[in-house]
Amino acid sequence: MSSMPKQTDVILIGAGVMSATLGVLLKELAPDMKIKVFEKLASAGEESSNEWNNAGTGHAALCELNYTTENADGTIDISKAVKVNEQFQLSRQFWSHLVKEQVLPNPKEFIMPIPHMSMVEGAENVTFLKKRLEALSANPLFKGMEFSEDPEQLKQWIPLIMEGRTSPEPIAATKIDSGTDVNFGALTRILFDHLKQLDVEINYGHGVEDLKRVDGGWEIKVKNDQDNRIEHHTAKFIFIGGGGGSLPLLQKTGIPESKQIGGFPVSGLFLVCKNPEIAERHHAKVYGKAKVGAPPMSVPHLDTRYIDGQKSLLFGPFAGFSPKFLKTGSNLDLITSVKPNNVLTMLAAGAKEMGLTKYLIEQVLLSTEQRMNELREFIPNAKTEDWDVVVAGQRVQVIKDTPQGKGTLQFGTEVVSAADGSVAALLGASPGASTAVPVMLEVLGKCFPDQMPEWEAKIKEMIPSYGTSLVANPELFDQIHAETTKTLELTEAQPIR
């Protein structure tokens, strides 16, 4: 049974933080507006903004290794490092906003201070992470980042990864201690329930099926799974913000702009640690280097984290391979999305990422031991008993036609808009949820171009440094950092035990 189609201003695809965020700045750019929000699953950030599915690292490029790259001549190129600690500050100037409005009136639910940390062994990668800090250090954003190669002084930092370390290899680290985790879930839920507070109509359990063109925007076919009934929706402007499953629906649109990109999917496993002790003698975020062929999202990485008002910790992820676009999808995702238009772009990717392929096989077929092994590199004695494994976030990567050629597996976030603004989707993995902000100002921009002009006062008032390069303005990102700093409550800086 079908019904007519229900008329609205806005739908959001997905209940996950990019809807989230894009619906909480157009209420408050323009209250009037109509919003409709559907997600497939039960209730909100279920899927790629889960705290159990996200590393819930504030991804600023404090410690991300893969966002510094060492270039021919030796220097470091820290261009995407800035790119991405900008954007990440829009992100915290909106999250203070809306603690100063009471939208989270508790920021510990959703943000912890934590240091974030770059460890390195061996002589080049230690030479490598010197040339990296000189470079940073010499930006405003990166101020206070210490480096060490003292045994002693990386005792008082990682107690846990220098006890029984025999390794005649030099290590050494990274340390600022601005660096923070995020619960992406939780902020994610408190920001639909205020949605919801604000008239905006969220539809959990509503699998969106189809899109199609109709005069003055987009009707979507949906189902509502609740009573198996089919439902038509139809609006000015639509946001596909459904994770991995937001390529096949932007396939479904048709616009040009969709055409010649695939998605590779890539999921992931971490150890979780079981013994709170263990957990306790770890405060940091600790990124390692990525071994020779994993995807940059597959960097080692040792996570303090703030799950359910505990603190525990994490290891990984340990790439794998699924043919699903998210975790509760389908096994004919990849094969669905392979079409005419981008079956070309998607054999070359294929045939270009042999080594990736390699390793997603190697990674899959690892057993407890051999991960137990790799945690061992950062945690010498690690016992298997106190580690648990947990199932983490399906993430697709992009494949797109670039100048670099044809099948080019991209790594990062990014916006697929139609020509005249009507849809856009968001594809892509991290620095994903950390830029939220940024990300969704784009969409305005892209989407909204004609109400940018009279939007523009209010989003400087969220957003102070809107529109203003940080880094250019050493003084105002100062003071703003100082200001979100108080605001988000990120000063209770915690002793290792």
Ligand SMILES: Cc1cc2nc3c(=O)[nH]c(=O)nc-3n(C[C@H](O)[C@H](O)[C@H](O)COP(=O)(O)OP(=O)(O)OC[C@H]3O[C@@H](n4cnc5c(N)ncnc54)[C@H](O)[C@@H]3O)c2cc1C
Contents of the next structure:
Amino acid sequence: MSSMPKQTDVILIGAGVMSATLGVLLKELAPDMKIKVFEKLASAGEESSNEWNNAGTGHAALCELNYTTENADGTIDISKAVKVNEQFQLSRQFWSHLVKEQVLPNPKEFIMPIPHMSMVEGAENVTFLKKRLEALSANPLFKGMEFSEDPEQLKQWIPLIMEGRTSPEPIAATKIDSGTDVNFGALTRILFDHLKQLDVEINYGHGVEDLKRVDGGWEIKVKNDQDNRIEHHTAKFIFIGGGGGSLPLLQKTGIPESKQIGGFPVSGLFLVCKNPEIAERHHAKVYGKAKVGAPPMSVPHLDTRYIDGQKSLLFGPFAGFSPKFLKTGSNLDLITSVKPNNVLTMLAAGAKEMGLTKYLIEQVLLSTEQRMNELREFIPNAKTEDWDVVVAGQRVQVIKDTPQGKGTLQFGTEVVSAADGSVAALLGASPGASTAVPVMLEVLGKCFPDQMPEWEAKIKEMIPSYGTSLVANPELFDQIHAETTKTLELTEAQPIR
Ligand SMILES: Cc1cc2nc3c(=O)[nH]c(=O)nc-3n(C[C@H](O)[C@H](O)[C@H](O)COP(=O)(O)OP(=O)(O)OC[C@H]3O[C@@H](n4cnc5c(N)ncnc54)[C@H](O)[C@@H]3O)c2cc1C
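Given the form predicted on its own, corresponding form predicted together with the named molecule:
After this comes the whole thing, all chains and molecules, with the earlier chain placed first.
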């Protein structure tokens, strides 16, 4: 059975952190706007945004070595790190605003302070880390970063990692206390609860199957899982926030901007330790260096996580290959995403990325003990019985033609929108949920250009540094950072037992 189209102002497809953020931003800026959400699963934040499906790092480039690359002349390029940090400051400010507004009344439910550390082994890597620290410490955004290659100091910082370490290789680490662990699942759920209170119509168990252009906007075809009924809804603006499921929906729009784009799914596994005695002995997110051939998002890291009020440790991710675009997706996702307009782009990427394919196949074939051995490079005394495998979310990396060549694999997050701003989709997964606020502000800029001049004052009230470079205004950064630290209750120091 089918129904007559039902009209609204905005439709958000998917109930992940991105739709949640866009919905709340829109309701702050235009309280009368009518919004409907369609989510194919039974509740919000069940795919990549779920706390067990991602690493929960508040990406601010405080520890991720892939955001600082070494130039041919040996200098360190920190431009990406500065960009990622500036983006995270926007998310912190919006969350702080929502804490003050009592939308997020208890910040500890979704964000906790945790030192961010980078750790390397081997003389060459130690030299790189020192140079990286020098480059970053000259920048106000990275104030407070410490460096040590002294084993006694490192034992204080990371006892679990230093215990039982027999390698003769030099080891060094940087540490900065202003890092965070973010429970993006909890954040998503709270924001959707808030949207419901604002009369946003949230339809769970509703999978969007098709989109077509109609007069004054778009019509979507939705299947209601409860009774298998087909519904049609129309809106002036549609946001495709389907995570890995965004690409197939974007392709269905047929907009020129959706052509020559493909997606490459990368699956992931984490090892998790919930043994409180072990979890209490590690208090940091420690990022290492990616192995040769490994994609940047599979940099190994050992993270303190706060989930359901419990402290646990997460190690990984181990990458892998699955043709699904979502954890709950179909094995046909990859093959059905290959269209006449992107087949050459996809083939070019396949030919170029043989190293990545080989790496992913090797990762898929790892046994539990081989995974444990990778963990033992971080925790030499790790025991198999203390660690369980959890399946992480799927990432669909964007493949597109760029000045770097046909079929280039992208590792960033990308907004693709129609020229008239009536539809936008979010593709890619990195730096991911941490950048939800700046990325959704980008969607507003692209899709609501006429309203933006009117909305600007309110955006600045919620996000004081909006439109301003913090790196160029260190005093403003200090002020904003201090304020968000206080509002988000990020000051508490946690001793290691
Ligand atoms: C292994 C891993 C580690 C990560 N680590 C981090 C990290 O440490 N820090 C960080 O900031 N980010 C991290 N990320 C990225 C982050 O998780 C994502 O960028 C973010 O959660 C994406 O949010 P989203 O709302 O776009 O997608 P999702 O959370 O995946 O939500 C999309 C929703 O759309 C629904 N949907 C899909 N198709 C349809 C359809 N046709 N109809 C209706 N509903 C549909 C899905 O069911 C889902 O609920 C990580 C990701 C992975 C996979």
